[in-house]
Structure formats: structure tokens, C-alpha cells
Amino acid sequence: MNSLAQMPRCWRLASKPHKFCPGCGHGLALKALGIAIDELNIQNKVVFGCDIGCSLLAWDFFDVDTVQTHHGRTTPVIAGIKRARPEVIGIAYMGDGGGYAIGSQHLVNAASRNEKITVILINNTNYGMTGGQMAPTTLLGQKTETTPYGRTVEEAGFPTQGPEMVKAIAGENAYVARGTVANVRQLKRFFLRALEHQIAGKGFSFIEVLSSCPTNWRTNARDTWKFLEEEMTKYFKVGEIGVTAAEKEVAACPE
């Protein structure tokens, strides 16, 4: 069997293998989005940019037009993008501190505009491309090369819940959801819906994805996927958590 046949069509094959650390779960979200961008076929539309950090590997990812921004300023960038070309589908793709630190207040002005973009973050809960440094997203008691203790709520207050928040923000107009690389099939669909959303006018748009860092957490393999799937969403609850009740409909039928 021809691997690439296995490769998304949208994705850039010059560019592969990609230039993401073994075990990362970059590549597997941008799988997902791939597959749901062949899906939709909005391949010509699409305006995709990526930010500094991890995310920034991606800037050479998909055969779309791109942009790589600098740190926090992919969500103005693809905003300012998708208001003067309203015919575009606008994705803009980053890590936790691109969206809740550097970038939170880009992040939140979108939701409250209701800008008709789709934003996309990953969640690994540590700066992974400068050494494993905590992150707005370091969950409590998880060591990092800047809490060698554990992070404590006392010196640096709770892990960020960003769709929750993004909901509170945008309210009914906005499509919020929390995926993971654990679950690719279900992280598609929520992709599938985000992009559909924005397709149809309906406003923001917003999926954080839980992903893996082995690099950085020091773990092998069985380890890695421990703390993706069992610590990671005790406290980061995956599913959709902002719909419309016409999605809601969509997403109760059986595929």
C-alpha cells in the first residue's frame, strides 16, 4: 500500500516527514484538520496561519495559502484576513501561549466580536519549543522546568479552561468544543462542525485539543498516553461545549 495515499490531499507532501519531536501530537491534529478540510473541499478557500511556539512547524504543513505570525498575533491576523476577503475560510492555529497567554486578550476581543474565524489551540500544558517551561495550561502538581515542585495554585493560580471561557465570552453565536489526539475520528468532527460554522456565517469558533510532549514530560510511551488520556481530562473535560441548537440536532444523529 502507497503510504501517502493515507496522507490528507490539502496536506504539502514536500514537507513531510514533518519537522515535529517523535510522539508529538501535532501531527495528528493537523491529520484531523487536514481530513476535515478534503471533506468539506474548501481547499482553495482556506487561509491558514500559524503562530510562534511549536505551532509555528506548521507553516509549511498544507498546500493552502499561509501565514506565520508573530507570538499572539494569529488571531488579528486571520480576523483582520477573513473582514477584508469575507469569502475565505480563516484558520488560525497555535499553542496555550499563543492563545491564553501572549495572545489571551487577541483571543477574547475575537469571541466578544464574534469574528467568523476558526481558531484552533493546542494544549500540552507546557511551552514545549523553549525547553518545557510551565504554561498558562500546566496542570497543578505537574513539574516543568519552571515549577521543578509541582505548580501550586498559591504561586500560580489554576490551569487556564479556555473553551469554557471562550463560551462564557461569545455566548450562542460561537461553536466551542474540546477535542484530543487520543480520539482522531471524534477530533475530525469537531473540526468538521468548527469549519461548517464559520462556512455558514454563523460567527466564532473555537477547539482546543489536548496533545502530547513526551519530550518535554520525560515520559515513554505508555506514559505519554497515560497522561494524555487519564490526568489530562480530569481537569480538561473533552467535548463540544458551546453549540447552537440546530448543531446540537446535527450532532445528536447517528452517522
Second form
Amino acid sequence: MNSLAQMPRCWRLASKPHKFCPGCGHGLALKALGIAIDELNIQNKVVFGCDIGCSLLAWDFFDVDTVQTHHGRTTPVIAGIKRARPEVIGIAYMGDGGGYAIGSQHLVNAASRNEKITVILINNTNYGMTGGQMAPTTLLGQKTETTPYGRTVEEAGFPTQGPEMVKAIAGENAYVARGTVANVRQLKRFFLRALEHQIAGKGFSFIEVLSSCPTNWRTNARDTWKFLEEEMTKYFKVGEIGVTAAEKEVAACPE
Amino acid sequence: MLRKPIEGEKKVFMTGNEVVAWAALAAGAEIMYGYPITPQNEIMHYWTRLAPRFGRKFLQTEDELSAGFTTLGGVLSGVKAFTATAGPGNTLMQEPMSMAEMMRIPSVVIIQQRGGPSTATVIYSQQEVTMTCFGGNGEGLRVVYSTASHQELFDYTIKAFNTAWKYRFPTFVLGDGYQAKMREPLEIYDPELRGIQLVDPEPYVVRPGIIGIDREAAHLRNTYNTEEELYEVISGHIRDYEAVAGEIEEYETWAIEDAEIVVVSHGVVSRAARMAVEELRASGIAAGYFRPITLRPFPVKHLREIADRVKELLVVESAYGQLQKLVQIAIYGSNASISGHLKPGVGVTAAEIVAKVTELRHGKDKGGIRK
Ligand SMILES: Cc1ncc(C[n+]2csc(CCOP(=O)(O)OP(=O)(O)O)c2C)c(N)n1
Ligand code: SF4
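Previous: the form predicted alone; requested now: the form predicted in complex with its partner chain:
And the full complex, kicking off with our chain again.
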């Protein structure tokens, strides 16, 4: 309980306060991840990879070994490390552009090869760092810099449902969930489950995180949370995916 | 588990791709990441057959972007990792290699050049010189060895791992489709028996120790806040590169002392060039032979010294002036003239070179592609 009020031990103090915009969801997601790393006591074994996009601001975020790579290529870099050094706990952290657009081939193939890594993908329904263009996750009707009149199915298809896709590809082998920065406690639980899945050598784990981008959404605090909690969750269902009821119960146990 | 793939020395008769697989084993490579493309496929085929016997690993990725980036992951984790590709695969490999260049990641890539873009031909060419030396967004801070024989494929594949890990620049062995596929006798050997000390790899991440107690966490980035910050880092890399370039540069010469015309070529073409120069010499023409073995860094000083002494250089290559450009830059300002015998995508025979030199000597060069 208390842990949520404090900074995770594995956060790097020298790089705080962090560089994300006020109200950005990245910080909350990284907090949940930090607590999960602390609770599992794996700081010395983790290699954290971040993408290009706002996630690159996390290149010195943690006191864990970190490598920042190219747009969309974090998954293969972490997979390469894990294949060479199976004892490492590999975490690939990226945006929805990095994971579902430019890097989708890597995500799909890492999932189908059942790479024993954990991929965390921040879904803020747009390309944050480059100034708010359409992402694969942009909702229908949502306005972005490249869909100024709102996204339409005719022009851009349906928003990508990543966890559902990954589950379909990876099946039994994978632990897959969609969390939200509106529920950090639950998000941390999903991260714990994903990392434990990796540590146990079971296979691929993938967590999409619904997250906020007030800068590009051009929203104030109230509208940011409204969009995140009401609009996004209509289309992107929060929860574990393809996990049996019994397993869910175990996961839902108090911390 | 066997660890030493080659005991002592052995005379063998192999294809170039098989040679590369043996050499990588002998060099202590632990893992290969690869994606199929002709004519390098058999490197993977031999590797996947041999590697498990020696406790080594392989990953087949979804494309060359991934093969390049997983290779970087392997290297970052502190093992000797490598990949191999050709043509359009080399194009895709340039993105990971620009990261390797900027972050000083000692990756090793074997290129078996093929002709033209996309499918084009899958056989032979020397058209990947510019891309391998200067591809990607960056300054071309790489090492590129151009091999001419199977013996060299073996020697330089081993050397590539040492060079990469010693100097921490991405290192390429530039072969070609002929070298990949043809069979040739050579000696394979345990490098240590020949006094070659293998440079040990070191991890960039997950080094031993506990973060905050006996080590710092690694924070590896290729993102910079200001132009000046980036400039400073790149300038440091350039200084390092220039400081060691002289040590890395390699070349081969023959009959150069009193030569009036010097044939410059690289890779397998230099085998025809050497034969041609021998024939020309026998017929009383003062021809010489120069072959850069490192195309990056280019042996500028040595070629320049030669150019200052001779009247003429003839560049011969299976490309439309990719080597010729390197030569022009190297000897800029010298009095020697440069002509080219440039045949993109096809082989060159000794007889053609003899004819070309004879023509030039009689001042009546007309045919062929000339710049
Ligand atoms: C190959 C390549 N293409 C394009 C870019 C430009 N670029 C930088 S960040 C970015 C978008 C990132 O968006 P996303 O992955 O959704 O992450 P976010 O910034 O929203 O966290 C793009 C397209 C790049 N760096 N490299
Ligand atoms: S642009 Fe959006 S995603 Fe990026 S830091 Fe700002 S709020 Fe966060």
C-alpha cells in the first residue's frame, strides 16, 4: 500500500524530476514498473530497453542497465540480449507507434517465436514525441495532426487491438494484459505477473498500458482523465487476456 | 561439450560460406543471428549444423533489421555475436549498423555481395562497397575488410572479431557471391596456435556486481539533447577512429617500385589484376599492382605515395566506380591520372585488363565505360 506513495528504490534520483510533460502517463507506468522491479528484487538482472518516442526519455530513468535504441527496434535488441544471456530479465518499453506501426513485424515475430522477454507498450492513441500524429491506436473520430477531421475507417482502418492480436499469435505461451495508468495498483500486478512469467522461463509477456498525453490531446486535467477512463476503455478493454478465471483469482489476491 | 572447433591446422577444400562458419567458430563467436538471403545462406546452414556441437547458438529472425538489432543485443550482453547478409539485406542492416557506429558496439557482419537492387541477380557483384563503407546515417566509422580468397575469408573473419572488440567499431568482411559459392583449398587453424590472441568480449550491460554498491547501472543512449552534445560525442569517435586508422589499414602491392601504370582493384577482381600485371611485366610493360584490403579505413597514405611516383592508375572493379571514388579521394591533388575499367555486376578477366592497359599505353582508349 505504502509503496505507491514513495519513489521506487530502482528509480534513479539524479534524473528526477523526470522529463515527461505534466500529466503524462509514462511516469505512472514507469512507477508501476519500478515497484514491480523492487518487489521482485531483480534490479541487477534487468536490462531495460527503450524505444524512440517519448519512451526514450527513460534512457536514464532507472538505476538498472538500460539501452535506448532505434524507433521500433527495441524488441529485437532485447530479444538479442536474452538469447545470448538467458539469465537476464529483458524488458522492452515502447510507444504504440514503435510497437504497432514501425516495429509491428518485430512484435508479431517475437510473440510467435515466444521470446522470453517482457514487452510493455504505452498506448496514448497518438505519436507523442513527433507532435501528435495518428497512431495505429488512434480512436475512430479522434482528431490528430494527420487526421484533422477525425480518424475514419475508410482511410485508416480500425484501431489496433494489440494484446488481443498478441494473444492470438502466442496463445498459451504468453502472458498478455491491458492495464491503465488510471489504476496503477492493478498495472503493477500485471507487470509482476508478466515478469514472473519471464523469470519462470514460460515465454513471451506483453502488456499494453492505456496512458495519457495531455500535450497532444490538448486536454486539461479533467478532460485528460475523462478521455483515458471513459473514451479509451470503451474500445480497449482493460484486464488480463486469455487468462483462466482460476488464474485471475490468484492474480487478484491482495498484495 | 567440445569448445575447440579446430585442433591444430588442417588443409581443407570448402566453399567460402563454409569457411566463414568455421572461422566464426574458431574466433569464439557464441551466437549468430541471421535472415536468409542468397548468396550468404550457407553461412547459416553450416553454422546451424556446427554450432550446437560447440555449445554455440543461432536465432533466425524475421528480417535483416531484426538480425542486425538482435546481433547488437548479443554484443551488448557481452558475447561475440555476428550476422551475415547481402544486397537488400545489407541495405536494411545499415540501420542497426548506424547504431553500432554511434554507440561503439563491436558487431561483426559478413557481406557476400550480389548484383543490383532488390532481387536483381543473386550471384556476384562488387556494388556494395559504398553502402558497406558509408551506409546509414553517420560518418562511416567502420572497418571493412575486402577479401580475395578463401584463405583470406578465414583469416579476416577471425581478425574481424578481434578488430571489432579491440577498437569497438562495427566491422565488416566484404566477400562476394563468387567467394561465397566456389570451392577452394585453404588451411584452417586454431588461431591461438599461430600466435593470434583472441580479444575477449566484455558486457556493456549486466556486468558483474551490484548496482549502487560495486557498479553503476549502464545508461546507453543514442539520443542527445543538443547538437553540441552530439557533436562532442561524434568528434570523440572520429578522433579515436583517426588515431587507430593507421594500425588497421592493410593493403597488398606487387611490382610497384618501378611501375609506370598501377592497376588498383579489390576483392576477387584483384586475382585477375595480379595475373594481368604478371603478364604485362613478362611482355616488358612496367605495370604494378595495388590492392586495398581495408576499404574503410582506406590506405590513403600508401596509395598516395604510389600515385606521386607513377603516371597512371587503372581502377578495375565489378561496379561503376565505387572503388574508383575512394581512389580519387585518396590521391586528390597528385599528378597521376586515373582511368577505370568498370563492369558493374560482372567478373573481370586478366586478359581484359591486359588489353586495357595495352590500350592505355598506346593512348587510344575508346571502349568500355569510362568516367
Ligand atoms: C525510422 C524512424 N522513423 C521515424 C522517426 C521519427 N519518430 C520519432 S518518435 C516517433 C513517434 C513515436 O510515437 P510512439 O511510438 O507512439 O511513442 P510516444 O512518443 O507516443 O510515446 C517517430 C515517428 C524515427 N526516429 N525513426
Ligand atoms: S508528448 Fe505526450 S506522451 Fe510525450 S511526454 Fe508529453 S504527454 Fe507524455
